[in-house]
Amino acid sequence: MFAQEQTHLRNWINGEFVDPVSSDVAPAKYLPVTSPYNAKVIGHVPLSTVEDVNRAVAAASAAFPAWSKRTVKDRAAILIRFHSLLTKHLDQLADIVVLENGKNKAEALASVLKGQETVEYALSLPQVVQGKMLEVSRGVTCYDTRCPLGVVASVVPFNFPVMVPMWTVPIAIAMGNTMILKPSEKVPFTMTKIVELLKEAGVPDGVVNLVHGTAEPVNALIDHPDVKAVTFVGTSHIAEAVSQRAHRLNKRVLALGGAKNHMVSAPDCNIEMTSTDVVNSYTGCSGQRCMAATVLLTIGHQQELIDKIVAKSQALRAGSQAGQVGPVIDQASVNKITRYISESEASGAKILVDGRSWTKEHQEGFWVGPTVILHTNKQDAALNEEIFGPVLSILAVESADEALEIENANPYGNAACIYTNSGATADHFVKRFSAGMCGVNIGVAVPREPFSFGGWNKSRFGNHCDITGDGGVEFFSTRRKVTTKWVPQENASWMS
């Protein structure tokens, strides 16, 4: 199933897998990699060092000068063989992703599918990255052209293996740059076959290189001189971290947090549409999305959609096949997970569907079931802060005001959602709502390539770009102006 044979992974460096630095003093260490499931270890991934990545940067700064000089077209035409193989091996890829991450089998191949949706955005850039030119006065023109940066890295996280190094990879290289990536050191196995399928496609040894580990190879890359700039998508408060040391060192970067998502149900909703929409955002890849709408607000005492909600909730089993819900990805987010629940149930909290019970009753892997708490405090840390898991948490508000300053005073402000019949409604809402993505009856509102992914105020940090479509092509370029006079020439004729 696997890229390698072996279960030590390694390095992947000028279009080579490479053991990572080692030396008689200072011998390479490797971290246990488990699956979900289990709890079982299904490989080691390297712990790289400062070393490594230098190995990588060089490498990438060398295949440069070469790949930024190829047209945009030319680059495209690569990625149009890297996205044929992605669609070849999408079961194999979909596999590795339920052993590795935990998610069920369509969630997996979906998750890989929404990546190749921005490969083919990637594909369409020798139509969108043309730029402008017009004649600004008489005998003056003036143009404009995107230019790659350089060497630029990607730090990504272990809940989307493939969707969200798709991300950045894609558009940064049809751009012209090459890429470092450092991905999960939980879910490393993924990408070590993704950079397989791009040498295979034709793209040049050097132009993406991987290296794993943990927070050295992350902070050796922001560090690094050569390396122009860094993405990063993970937790508000490394994800702050990430772009305050990018800043001080006046390097671009865009750090994408945490979230704490709201959805709002207007007394008009449709009942069944709603219950079903809010369950599968909430359990959909167990939690663990930065999309997940966690807290739902209803206007006014709702109980039949509650009634709704619990009954879908507790019709959901454990598992990997589709409309079956898998495990959190290891121990430390079980404890965490559970922890909410508990305090919510100890500061009075009505705790509908209990998800402890899945913990006590699978005995191997990970496991939390889909929780329904109904709270009467405002306070409640599960209301406030971001839980990443399938926990649901449910406040009867008085007022569309009320639910607005609700949703406005969260820190976060990556995406929110209005279930209504209402035009009116959902406009007044989306119009106030303190987030980047909005939702009308939609409670996972990704937007779908050419737009944008990206969220507002402690969901986001540094350069104000989303990471897909034009955002993604604005960060991973710059843009150079030319303005340009010609002289007539004296005593010209048309032949001059």
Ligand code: NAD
Second form
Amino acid sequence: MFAQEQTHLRNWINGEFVDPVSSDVAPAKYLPVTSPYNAKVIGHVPLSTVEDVNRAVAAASAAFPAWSKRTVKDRAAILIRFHSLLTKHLDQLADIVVLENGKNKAEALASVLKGQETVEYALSLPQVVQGKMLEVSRGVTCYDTRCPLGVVASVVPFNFPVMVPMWTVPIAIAMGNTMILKPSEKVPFTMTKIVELLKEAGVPDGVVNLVHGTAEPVNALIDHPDVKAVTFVGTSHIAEAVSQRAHRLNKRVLALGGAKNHMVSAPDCNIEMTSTDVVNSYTGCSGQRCMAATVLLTIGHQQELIDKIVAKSQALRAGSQAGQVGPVIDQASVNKITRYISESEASGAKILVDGRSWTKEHQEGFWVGPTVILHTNKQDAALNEEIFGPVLSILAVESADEALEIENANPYGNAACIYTNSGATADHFVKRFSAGMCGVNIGVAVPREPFSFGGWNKSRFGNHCDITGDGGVEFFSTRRKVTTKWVPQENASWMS
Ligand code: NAD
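Having seen the form predicted on its own, could you give me the form predicted in complex with this ligand?
Complete assembly follows, chain above in first position.
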């Protein structure tokens, strides 16, 4: 899959791969990267330092004046070529996602295509980012234009190696910014391929730079005075810390965090459709999606729905083909997921489908199978905390009010869904869920462009709303307001 020289990854700065900076006393450090399918080491990622970030910011700063002076049409034209290159390399990119992240091939292909959708939105920006203009008094006209911010940084998680970086890169650069991306150290290969495609498309050197590593380069990016804005996607406690650090420096920041998404099944829901949708939602990408269904609250005890969910979960097989369930990212993740299952069992929950069997059956790799837990104790940690694996917690509640009370009390607020055949019931829940992205009969209710993506509560921190779509345009630009007068006015008031 990778050429020998690529197995020790290098940063991408000013349009070329460069080794991480070694200090006078020690060589650069690397972390092994493993494939979740078999735990084999597939390469090494450098632990970049402040010096590496300084080099990348210098390159991005140098590229900014020329890039920002180009028209948005000119920048979008380059993204049209990038879009074609993504299509040309779709299969190869999906294979890298499978190898380093553990998705099945169909999920990997879909994730690259979803990333490509945000490129499509970005290349349409010449049609949607015009400012407004109004004669505000006789002879006096105001207009506004969107200006780029300068150098921006984007820090991304492991679970979507292409799609999440594509939430920021295309819009940020189409709006005239230059940027530094910090991929997840667990999946560093896909974006290493993508930066080469950006160059092939015509993105000038220094416009997109890539610095590998973990916390040190992230903090260095936030602290660097020439980095004007930071986006982050990852766990909530780090998102909150990133947001606070950026706030202290009065820096623009959007930090998306973790999730605990509640699904509510009303007694009138379509049982066949609901069971299929819930199983797809909680097992898709092995449950490693911030939009995955994790808690199903049934209004009343819905045995037929539970039986179907159990049967559909038991029918799933481990593997990398479409319809199969892949591994989770690493051993720490296996340990965390199985701990939640065991703790629920110990507190009296029934494990209706037990994914721990996959952990025992597989000699190699990081496996936990689909798991369905029927809880009786509302305090079970599995019901309340983010697990990030293929685990569904089911709890029967007595009423719509009790379902909403549980959903509203959870500290996260990414997504929530109501399964019903009644428009009135759907409306009731959608208006009362404490979540930024709501679904009606859709367990993975991802808003698509031009809508933006973003949760509420502890699923999103920062002083700007959402990512992708019009929220992305808002985040990656600032407005210049201009007021003009060309003709002297008779009887002019102080306003004119
Ligand atoms: P993570 O928080 O461990 O890592 C995210 C990024 O932060 C990585 O690039 C990592 O290298 C970096 N990082 C690690 N430690 C850091 C530190 N101390 N300071 C600064 N940066 C640090 O998250 P993950 O495990 O890669 O991803 C899974 C999490 O991401 C889940 O919680 C999931 O819900 C969340 N997620 C949220 C969204 C969303 O839109 N809300 C989307 C995708 C994933």
